[in-house]
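One chain follows as structure tokens, the form predicted on its own.
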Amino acid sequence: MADKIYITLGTSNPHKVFEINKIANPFDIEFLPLKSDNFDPDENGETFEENAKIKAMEAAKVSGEGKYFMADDSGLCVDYLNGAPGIHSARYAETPDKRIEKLLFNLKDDKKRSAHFVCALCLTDDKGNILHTEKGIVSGKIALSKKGTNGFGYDPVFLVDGVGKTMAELSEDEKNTLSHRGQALSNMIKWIKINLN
């Protein structure tokens, strides 16, 4: 049998390290919370792939343990916003419930809701080269309100397309198959397995 794998994730987030091993912890591989009052990367990055590239070298760089280095860059995109809040939809407004007020003001009065979560990863080592990156995508629209208390961030008012839920609607398995940092992951763990067992 393999030795477990386990991989420092670099972010403040504690929900994103739970939400990660719950998909993780069956193949072996195990996130760990990073353990650093001095991870404070500048995500000046215009793609969500060049701020977890951001992320994981940062990550790499305060950790002084560790061999493995992971972290992630998501957000919602909505289409008439012209894909805001984007990269900027941590800091679109001061808290979570400030963050969903101030989207759904903003399309209080269109009809055009359709939106996508994007979720970025990036893998390097404790050098901070770059191993392995991967994107996951889910698209849906925006709801007239909120639903849902599972998940965290905008997953209140993100209509899941094809399922009816919004993203706090659904179970964690249910997530965790159909959300945008389920199928990065998915990935990610694929070529993990193949290439640092």
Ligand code: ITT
Second form
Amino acid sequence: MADKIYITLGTSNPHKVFEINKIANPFDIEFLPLKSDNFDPDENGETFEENAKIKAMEAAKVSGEGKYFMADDSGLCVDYLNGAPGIHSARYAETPDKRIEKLLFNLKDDKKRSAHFVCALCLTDDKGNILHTEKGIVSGKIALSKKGTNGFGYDPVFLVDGVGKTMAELSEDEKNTLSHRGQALSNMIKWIKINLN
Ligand code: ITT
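Same protein, different condition: the form predicted on its own was shown, now please give the form predicted in complex with this ligand.
Next comes the full complex, and the chain you just saw is listed first.
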């Protein structure tokens, strides 16, 4: 049997660590939270892909241990808002509740509500060399109000196309099967199993 693969995840968002491990652990891949107080990436990229690279390379730089590093840069893009909050999703307002309030306010009065979540993943070695990247997208609409308590971030107001529920009404496994992160990570896992074993 192949050895388990350990990858350090460059993130300060515990929800990402949880979701990613739920998907990856059955494949004998474990993502470890980065143990460094010096992880402070300058997310000044103009795309999700650029910011994922910046975070993965920063994790490799500050970690001091580990062979492989990965980062996830993700966010919600709303068509009526010309793609906002986009790469600024985590900083759209002070708290998750305020971010949702601001989003609903900006879409009030029957605005066009189509949107999509994006997730860019970047995997590097311990020198910060990029080994592989992946991207996942899921389409939906912004609901009129919050529904559901699972997941995190904008999940309670993201109605998944073809499902008729918000992301926060789905179980963990249901979300992971269709989410932007789930799609990007499944392809990343396929690459890892072929190339890092
Ligand atoms: P790190 O940069 O430390 O990884 P972060 O939360 O700041 O953590 P991002 O810059 O990638 O990460 O911003 C992602 C934001 O996009 C996240 O905080 C949510 O507001 C939103 N988001 C991303 N994926 C989501 C998901 O699956 N469900 C709901 N909201 C999501």
